[in-house]
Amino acid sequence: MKVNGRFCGVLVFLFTVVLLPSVSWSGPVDFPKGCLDCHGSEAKYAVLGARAQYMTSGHKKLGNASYANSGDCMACHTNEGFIELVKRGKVDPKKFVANPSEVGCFTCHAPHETGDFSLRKTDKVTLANGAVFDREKGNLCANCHQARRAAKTEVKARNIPSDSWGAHHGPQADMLLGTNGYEFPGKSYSQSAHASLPKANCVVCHMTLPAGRYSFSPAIGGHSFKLEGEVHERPTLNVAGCLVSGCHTEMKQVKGTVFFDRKAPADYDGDGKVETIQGETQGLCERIINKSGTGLLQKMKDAPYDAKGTFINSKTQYPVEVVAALYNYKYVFEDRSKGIHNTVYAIQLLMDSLKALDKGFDDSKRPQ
């Protein structure tokens, strides 16, 4: 809307000369306690400490609830769809948000209503396939942080639709536990220690903050739930919730890159040197799709990847192994830890798939 400027500068005069002089002020404002615990100018909770992590999150800053506001996808990436999942343990697809906004502080704290901070929902929840997850305050991560269907239900059908078909961008709860990669049969799958641990969750891992002068950036730990960073122009590496955790004595950081310092037990992704767990990981990624465009969904004929990795939408039936392959592949990708959260599960699911895709793989070096 066009707004005339004289109109304004009528008004601003008619504030400072007429309003303002009429108002008497007649000692300290009446504000409720409870609003200065937060508001306040000694504040008791560190709002706005949590606010600057947040802002540099990707709840904040991926901007998905402009375009995910209908069907079942509003309910993890609206604000007001979440709060509906939680009040009615479910959204209905058929309605949309007409007014969307991002995941935010009141998405998973109701302080308004509830007086405290306390997260609005912990209770277990059963993932896609049947697995219970019970994490404590992990579980309000898992509602959203979970796969969207079961692996073989997604590989039984053995077309891919489109690049987001398979778990679906934010498979952790999944991968922590240990369940619903494709399992080739035949074949023996086991868990890491995190899947057993309890104090191995989402909150302690992901918002410890950082030791030390903590000031030196809010994009690691806290609400930016990021483990790693930029802190004074260096890659950083939060390992402060691996510590406190009680889960290691001792975690550092690969000096200049991003990377935990746990080497892993074999070479599995066969390029002749062991390396990090991570390392490792990333290698048998790589081995299925790649930059170069030498993965194996790359050169195979209707490949389902381009030469630079950009997904090729068809409607070929691939064989199972190529399906599986794929969900599997994009299972550990987009869990993001490389490996971390079940580093023995995502090996065990990388190295049957690319065994599945080429039978001349070495997989004699796979953890059992």
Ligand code: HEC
Contents of the next structure:
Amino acid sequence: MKVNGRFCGVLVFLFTVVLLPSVSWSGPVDFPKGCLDCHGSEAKYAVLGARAQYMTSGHKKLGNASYANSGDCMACHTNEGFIELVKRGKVDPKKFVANPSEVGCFTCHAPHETGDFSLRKTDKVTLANGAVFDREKGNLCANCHQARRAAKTEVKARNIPSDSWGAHHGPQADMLLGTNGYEFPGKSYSQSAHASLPKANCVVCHMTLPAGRYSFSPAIGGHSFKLEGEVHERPTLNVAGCLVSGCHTEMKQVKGTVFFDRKAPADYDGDGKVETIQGETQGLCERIINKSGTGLLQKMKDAPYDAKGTFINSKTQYPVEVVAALYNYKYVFEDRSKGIHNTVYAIQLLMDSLKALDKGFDDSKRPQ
Ligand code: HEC
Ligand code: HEC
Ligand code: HEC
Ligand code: HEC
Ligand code: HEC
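Could you give the coordinates for the form predicted in complex with heme C, as opposed to the form predicted on its own above?
Full assembly next; the chain just shown is listed first.
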């Protein structure tokens, strides 16, 4: 076929003068500048580092988003539910999230809308019993890490419907404030300094990064949200948050354990030794339920827990003392700080619960 010379000329012109300059083979892609703050080679925000830490966190790894994606669960357990809660002030408990994802970057931040990492929600939070939690950035956490019910309405003579009955797994905001445990009539309750110091907020303690080259690890501090993790093959506590605030001048890890080196003022659990705060709190909890079957809620008649510590009894109508003791046990146990969030309040609740179950329990060392 004879090629038309003039047509060829037009093609060559088009290619060299019009197309070639517009396709640049090795220059920068046409990427909006605003994106580079987060997605550039020298990003202003440590997105990649935060992500590495986040990958080790309970938010990413515990994986209950798909299970707890309906009712009111979704507001705390799914990214989509929390965003809806923030936007509309509530979630529809009759619906469920069809494609639920874990609490992640876009749950706590809205980077593509705001262009930065400001927090999605930081206003004060009213807890289930009406107490108000107001602790700066910690307010974000308190939206989800709070008891789901008020102890006052939950604790009465009754049966225990299931193992998940209670305050629900994360009552940390209540515990930090020292509120919403079951407070026995006639007893007075107090709080540790963590309840009132503004700097004792979730973010300072849980997210401060350890300093120094060999202390860094994506497993503790920052977006791991964890105070305990494996650093260079050793279980390590992150004490940076205790020190950065100027509140403590010294804080160590007890060698060979994952307990903070803070001695309790007295032998609360009555085992003959004054241990760390976490050791005493754990000792008190174990007097109620433990793995060897000797706990008071395991040995009693028609006990709710068996010798291994497994929930077995949902039928028996228990008197209020038993229900109260179980409620407080779960409240302290599921707070999971082993008394660190609010030592005095946790110890008082546990000792009063033990006394209610066993008149012979020595509560003479109860902190006032
Ligand atoms: C203030 C920070 C920030 C800015 C600015 C930003 N992004 Fe992102 N972007 C993020 C974060 C955080 C993620 C999630 C990263 C992760 O999961 O590790 C993300 C993820 C993405 C993803 C992956 C999809 C997804 O949903 O995970 C794309 C695509 C993306 N961004 C495009 C852009 C574009 C295009 C721009 C500019 C118009 C931009 N981003 C600007 C923070 C930002
Ligand atoms: C107020 C917020 C909130 C609501 C509502 C909520 N959860 Fe949770 N849930 C949490 C938090 C926070 C944790 C993690 C606490 C921790 O590990 O300290 C958690 C933990 C869990 C766990 C893990 C327990 C474990 O021992 O590892 C399960 C399972 C769970 N929730 C199921 C549910 C279900 C099902 C619902 C709805 C019926 C629900 N949650 C409603 C906040 C909530
Ligand atoms: C559970 C809530 C939560 C999640 C999930 C979360 N963040 Fe954050 N993020 C925070 C809080 C709180 C701060 C403030 C920390 C502080 O002040 O020390 C923060 C701070 C940051 C900062 C520092 C901002 C600055 O001004 O320097 C970056 C960057 C960041 N987050 C990125 C991410 C990325 C990327 C992800 C997902 C991989 C993510 N975050 C997931 C709560 C969260
Ligand atoms: C949108 C709700 C939500 C927010 C906001 C939130 N969390 Fe969580 N967090 C959860 C849920 C739900 C879990 C349990 C996840 C699961 O079981 O799948 C959890 C788990 C955790 C865990 C792991 C607990 C364990 O048993 O291993 C820590 C630690 C934690 N969160 C700390 C924080 C801190 C600190 C903040 C504030 C910076 C925060 N969270 C903000 C909902 C939230
Ligand atoms: C004074 C410092 C401090 C403050 C304030 C604080 N925490 Fe903690 N938290 C701790 C310590 C210490 C532990 C025990 C960590 C360990 O031994 O793994 C802990 C444990 C936890 C755990 C269990 C972690 C796990 O891996 O099992 C969660 C969840 C948690 N805190 C959430 C919160 C939330 C949410 C807030 C705010 C309402 C908060 N914390 C406030 C120090 C603090």
